[in-house]
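Taking the form predicted on its own, here's one chain by itself in C-alpha cells.
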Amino acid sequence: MTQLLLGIAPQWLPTLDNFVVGRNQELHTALRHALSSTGGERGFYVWGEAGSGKSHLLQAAVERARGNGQSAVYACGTVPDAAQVVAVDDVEALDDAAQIALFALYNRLRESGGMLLVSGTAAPTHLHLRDDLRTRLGWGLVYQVHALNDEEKTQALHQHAQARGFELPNEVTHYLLCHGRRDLPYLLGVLDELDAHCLRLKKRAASVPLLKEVMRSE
C-alpha cells in the first residue's frame, strides 16, 4: 500500500555552505569575502557548462546577503529591479531590451556600492551580447565554474540526501552515476524522486531496485 506524501521532507536550499567546492575554491572564497564586507569586489561574472553549479552559487549568494540583512534578488534570464545584491542567471537569454536594462543596472549598482553577480555559459569575450554590456561584465572578477568529478558528485549526492533526512547507500550512488545523466541538477532531482518514492512505499531505505523504478518512470 502506498501513502500520500505530507511534504515532511526538509526543504533544501542552495547555500554557500552546501556547495561542493571541488576546483572552485578561489571563487567560493572570493564570494564569501565579498558578501561579508562592503569594501571587496562588487562585480562577479561566472561561467561554465550547464549543471556546473552557477545557479547554485548565485542563489546561495542572494541567500547569504539576505541573511546579512541586505536586500537581494535573484532572476534567471530577466533583469530584476535594483537591490543591494542582484544576481542575474543565464545572461545569454536576455533580449535587446533586457541587455539595455542590465547595462543600466550595472551602472546604478556601481554608483551605489551594490553588488552584481551574473552567469553565462561562456567567458565575456565570447558572449553574443551588446559590446558595452560584454565589456562591463569583464571589468569585475571573472571565474569559470568547473564541474565536479565523480568523487565530488558522490559527495554532493550524499550531502543532499543527508539534508533531506535519508540514508543513501553507496551502491545506489554508484548506480545513479553509472546510469544517469552526468549533470548534477539531474542527479539531485533523481534523489528527490527516490526519496519521495521511498516515502510513498513506507520505506525509508533507498535501494538500487527502487532507484531503477524511479529512473524508468522518467
Given for the second form:
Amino acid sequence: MTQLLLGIAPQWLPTLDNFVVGRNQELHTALRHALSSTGGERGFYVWGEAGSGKSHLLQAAVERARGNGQSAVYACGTVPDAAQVVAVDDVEALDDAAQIALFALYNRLRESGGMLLVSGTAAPTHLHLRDDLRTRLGWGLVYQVHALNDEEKTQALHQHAQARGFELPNEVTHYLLCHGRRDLPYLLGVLDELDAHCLRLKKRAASVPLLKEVMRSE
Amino acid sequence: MSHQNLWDSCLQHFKEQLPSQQFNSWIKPLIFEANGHQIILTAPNGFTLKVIQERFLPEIASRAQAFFSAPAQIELRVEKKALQASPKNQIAPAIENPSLIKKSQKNSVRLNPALLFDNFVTGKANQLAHAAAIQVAESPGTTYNPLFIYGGVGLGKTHLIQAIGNQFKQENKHAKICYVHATNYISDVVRAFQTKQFDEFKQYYNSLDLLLIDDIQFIADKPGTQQEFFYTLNSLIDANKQVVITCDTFPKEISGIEPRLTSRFSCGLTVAIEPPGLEMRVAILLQKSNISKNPIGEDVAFFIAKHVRSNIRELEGALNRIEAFARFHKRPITVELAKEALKDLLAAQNKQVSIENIQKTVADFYRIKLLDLLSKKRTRIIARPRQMAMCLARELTQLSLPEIGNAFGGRDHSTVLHACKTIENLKNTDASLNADFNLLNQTLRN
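Just the form predicted on its own so far, so send over the form predicted together with the partner chain.
Below: every chain and molecule of the assembly, starting with the one above.
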C-alpha cells in the first residue's frame, strides 16, 4: 500500500540567496547592488536560453525589493502597473499593445527613478520587438544569463534537495545528469517528483532505482 | 432669395463632396456674413483661413457669382477673438483651473535638466536639426513653427527637444512649457473625456508658451486624440507659440494619421536626424564617459564605436556594461577589458544550435564526410572530430547524453561521456586542438 501525501511539502521560493550563481557572478552582484540602493542602475535586461535562470532572478529581485519595503511586481508575458520595482519576464511574448504599454512604463519608471527588469531569450539587438522598446532595453545594463555547467547543476540539485529536506546521493545526480534532459527546470522537477515518490514508498533516501522509476513514469 | 440661401447651398455642396472630418474642420466653423455683393467669411484661425483660400475659395466664388449673376467680392477674415487672445510671444497668464494642470503635469514628464545643448554631440548626422533647434529656442514661435524633428530610434531626438525646453526655460523663467510624450498626451485626452473636463484640458494646452511633444507617431489610429491635437496645434501656432514635434518618420510617411494633421506638421520646418558616423559615435562615448566621471581612452571608444553601430542608446548601453564590468573586477578600462565585457553582447543571435548543425559544421571543418562522422569507423582521423562534435553538442545543446549518443549512430551515453572527457583533457595539452575547439564553438554560436 502506498502512502498518501499531504500537500505540505516546504514551499520553495526563488531568492537571490538560493540562485546558484555559476558564471553569473557579475550579474548577481550588480542586481543585489541595484536593489540595495537607489543610486545603482535602474534598468536591467537579462537574456539567455530557456532554463538558464532568468525567471528565478526576476522573481528573486521582486522578492528582495518587497523585503526592502518597496512596492514590487513580477509579470510574465504581460505588463503590470507601475511599482517601484517592476519585473517583466519573457518580453518576446508581448503583443503590439503590450509592447507599447511596456514602452510607456519604461518612460514612467525612468522619470520616477523606479527600477525595471526585463528578460528575453536574445540580446537586445536581436529582439523582434518595436524598435523604440528594443533600443531602450539595450540602454541599461544588459547581461547574458549563462546556464549552469554540469558541476554547477549538481550543486544546484543538492541545494534544492537540502531545501526540501531529503538526502540526495551523488550517484543519483550523476545518473540524472547522464540520462535526462539537462535544463534546470526539468532537473528540479524530477527531483521534486523523486522526493514525492520516496515519501509515497516510505523510503528515506533517494536511490538510482527509484530515480529510474520516476523517469520511466514521465 | 436671402444671402443665407447662398451659404446653405455652399454648405450642402461641401457636405456632400468632402469627408465629414474635413467638412467639420474647415467649412463648418466659418462664420458667414453678406452685405450686397460682398461676402465676409470669418475663420477661427489663420491656418483655417489659409486652407479655405487655397482649396475652397474658387468653389465659393463661382457659387456666389451664379447667385448674384455678377462677380462677388469675398473677404476672408480671422476671428478677432483668436487674434486678441494671442499677442505675439507674450507669456501666458497663470491658468485658472489648477486641478487640471496638476493632472496634466502628472502625466507630462518634467524637463530633464541634464539634457542640454551643451552636452549634445553634433556631427554631420544632426547638425541641421541642432541648428534649427537652437534657432527655435532663441526665437520661438517666429520662424520654424512647428519644428518637426524625425529620425530613427535612439538618435537623440528627445535630447534635442528637451534641450530646446531647457534653454527656453532659462531665458523665460515664468514661461509655461510642457514636454509630453505622445502616449501621455493620449492619456490626458482620455482622462479629459472620462471626467468631462475638455474645457480645462484645452485651456491648459492652449495656454502653453512652448509645447514639446515626443514620438507623435503614437497617436496613429487614434482619431479622437488626433482631432484634439489638431485643435491644440492650430491654436498654439496661430498664437505664435512654439510647437516642437518629434517622430520616427517623415510626416508624409506616418500611417494612421489624418492628412490634415500631417500637412500641418510640414508647415514649419522638417529636419532629420541621421544615424551617427564612426567619429560621432566616438565623440559621444568620450563625452558620456567624462560625464560619468569614468573617462575612457580613445582606443576603447573606437573599439566600442566600431562594434556598436545601430544607435546611441545601444552605444551607451555598451559603455554602461563596460563600466560595470570594470567596477566588478576592479580593473582599469582597456580595449582588452572592453572586449571581455562585450563578449556576450557582441555575439550574434543566441540561436539554439541543433545537433545536425554541429555535425555538419565539424565535418566541413575537418573535411570529412558527414556519413563517416556518424559511422562506426574508429580511425583517429574520424574519431577525433566525432569526439569534438559530441563535446560541442554537450556544451551547446540541452540534449541528454543518450540522445547525443543516439544522434551519432546509436552510441551509448558512456561513449559521449568518454568523448567529452578526452576533448577536455586534450584542450589542456594540445594548443592546436584547443584553438580548433574555440573556433568551432564560436562559429556555431554565431
